[in-house]
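Heads up, the chain below is alone and in the form predicted on its own; it's given as structure tokens.
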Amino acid sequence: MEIWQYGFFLRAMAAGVLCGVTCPLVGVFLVARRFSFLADALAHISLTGVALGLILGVAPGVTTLAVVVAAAFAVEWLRQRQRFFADSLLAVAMAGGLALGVILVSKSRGFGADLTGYLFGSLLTVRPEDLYLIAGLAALTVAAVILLYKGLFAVAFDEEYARAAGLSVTVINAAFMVVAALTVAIAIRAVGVLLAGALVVIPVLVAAGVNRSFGGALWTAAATGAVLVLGGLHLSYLLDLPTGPTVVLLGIGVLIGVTLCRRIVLRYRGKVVEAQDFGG
């Protein structure tokens, strides 16, 4: 309890509070989508942009947001038009922006110790400006779900009757890229460029395991996505570990949790249901 009197460490419960609520809102339409890998591929593509921010002297969140909508739009643009599969134009995305992250930082020299912090994410770093900055994308964020909602909401499940039915889809998806490119940037302070996609999905996946509904699921996600930040930044804390990693495993380690529940739940009630037919 006595690490609340820090104001560094309040500064990171209210940026793990705001990224663990934002990621998940969106990833629950990104595993509708059966896109959940865009999440990932964007986080890697970020790598260039940090890297050009720090080369020019330039703050690297701001490049970082730049080359992050560019690359979605990108990826949008390539799956629409140039019939891709989303998978493998999705892996071929990130591979390149990770290869030229890597070179460009190959070309720098002393930026080692600013780049872990992206790579890992560095929660406990947050200033007062990145507080206001991750404030802002996640208000902006949330707005844009809430504001979208029907309608992507009818694109993750059918983008094809979304189209028939008279949906503008593709004004749709380029708003949905930039709200996944928000996330990606929200995320990688978190946890950093290597594990953003994990802080995406993982809530999402526990919130399936224990809702039916997809209304219920966003917010479970939301709630689990804050529960898991704040839970990871105190066991790190307490275990001198770093934060994003220890943020992930003990998501995962909730989603194991969950489903094993799950299954006991359902191995039980099928029992449950065998006895009762047996007995009528």
Contents of the next structure:
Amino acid sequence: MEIWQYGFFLRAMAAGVLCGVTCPLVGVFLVARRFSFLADALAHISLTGVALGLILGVAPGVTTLAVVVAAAFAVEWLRQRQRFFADSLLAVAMAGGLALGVILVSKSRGFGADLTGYLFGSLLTVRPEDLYLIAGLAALTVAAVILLYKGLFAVAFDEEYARAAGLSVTVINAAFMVVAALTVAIAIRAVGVLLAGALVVIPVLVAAGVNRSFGGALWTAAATGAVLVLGGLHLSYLLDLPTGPTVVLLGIGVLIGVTLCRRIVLRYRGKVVEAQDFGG
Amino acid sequence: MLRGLRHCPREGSGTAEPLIRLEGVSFGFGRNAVLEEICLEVRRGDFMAILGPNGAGKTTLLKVVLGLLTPAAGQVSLFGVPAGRFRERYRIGYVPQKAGAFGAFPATVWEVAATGRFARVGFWGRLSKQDEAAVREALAVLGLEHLACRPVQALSGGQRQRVAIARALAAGPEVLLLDEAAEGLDAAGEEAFYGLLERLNRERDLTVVLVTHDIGAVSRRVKQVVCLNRRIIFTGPPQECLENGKLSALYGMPVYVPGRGTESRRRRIYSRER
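Next, report the structure of the form predicted together with its partner chain; the form predicted on its own has already been given.
Entire complex below, previous chain first.
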């Protein structure tokens, strides 16, 4: 393709693949824990970090990471103490983070031009230094998921059992929150604050629909994420559409397609069990 | 043998090694006392049922033993070590309430059962051939070998329950704690389930402690019964428990256990027909 001759597009593809692989790797554990809204909440809270960076004159990436990690720990701390229902807690965190972010944005100068990029992603404007940062964060996240895989899996499936068996659940959860925060920071670059949750969750739902094992779902989700971002990137170029929303809509289309195919196949085999159905 | 005595004397019958010992353990949620001065000893080879009405503290008692809850008073010792310093938690297998509810996310029977080995392997370790053999053996004991690659979500309730027990057995525990693990099984499944526990206790010398409402089923199988209602009301052989009116005292109403000794008005407290 002609567009592959341009450096900015190659950088966008590289960043897109990194985001597409990393986000679902973490998303698998979030979805299995029925905590997938966390990614959305952290993404919205990140707006506060971006605005803080601009106000304080610090690189927004640094303040975003700090704010998102702090928020992730706060959410986990409250969840552990069962002070609130988990989903309500995330809704409050999301609304609060977004509200604070908007107020800070209104007080900062020169943010207007970048706002669309932060809200909906800006893969096509990725600079070489951005790409290095994304690659570094992605490597950290993938390494953490591989190293902590056993603990993350055990906790995702049965946290109480994991505690009773003597696994360091508190350490696993803390590490996972850091990894989730890193992932959200990466996702924001690809699809923006408003759509980051989708990149974390949609490939996972696609993978869960076509896999029997957790390990299979994990790697299928990562591959699906990469394909979705690359596909969305090319579609957005060909149809002259914004990249982030195109990636998300493509993902939803694939999810609907996979769910329908799965239903047809299962019905054909006579194995549709409504109570055990997933993602559809 | 087991003793549930108020002052926790160490003397008494039974020479087997004590695996779990609770001395004057109390626990409460806020101002609500759930357990009061519990003294209990579980020795190697015991097959024990903990009975009691809803809210009696049965699950709480297990959670205190497992270190999931910290007692307000008293001491818990596991394998002779104070619970706070006990690091080999995998020596105690646990089958939680509703253990078969593994959620809707795909995972195979093998993957779920293998989590039983994770505490032994540690954070960084990989499952060795020995670990894999232990998982395979646990699945074989539960008759699940042929289902190893099937997703747990596709199994029946009874099969999922067996997966939960296989997960606990894969760790190679010396004690197995089960919290109403037969809940949701039909009569045949329940019979097979208790038969399996009996076999594990007899053939593998696995110490079994189970919390249950199913007085009829366990009274035919277990060696000891503990009647709990915040305090321990009775400990001893099931026959004695059924014959001396302790069950009626425990539930606060006349109790009839199908197929066993009767008490006064022969009423059923357990709705399941056999």
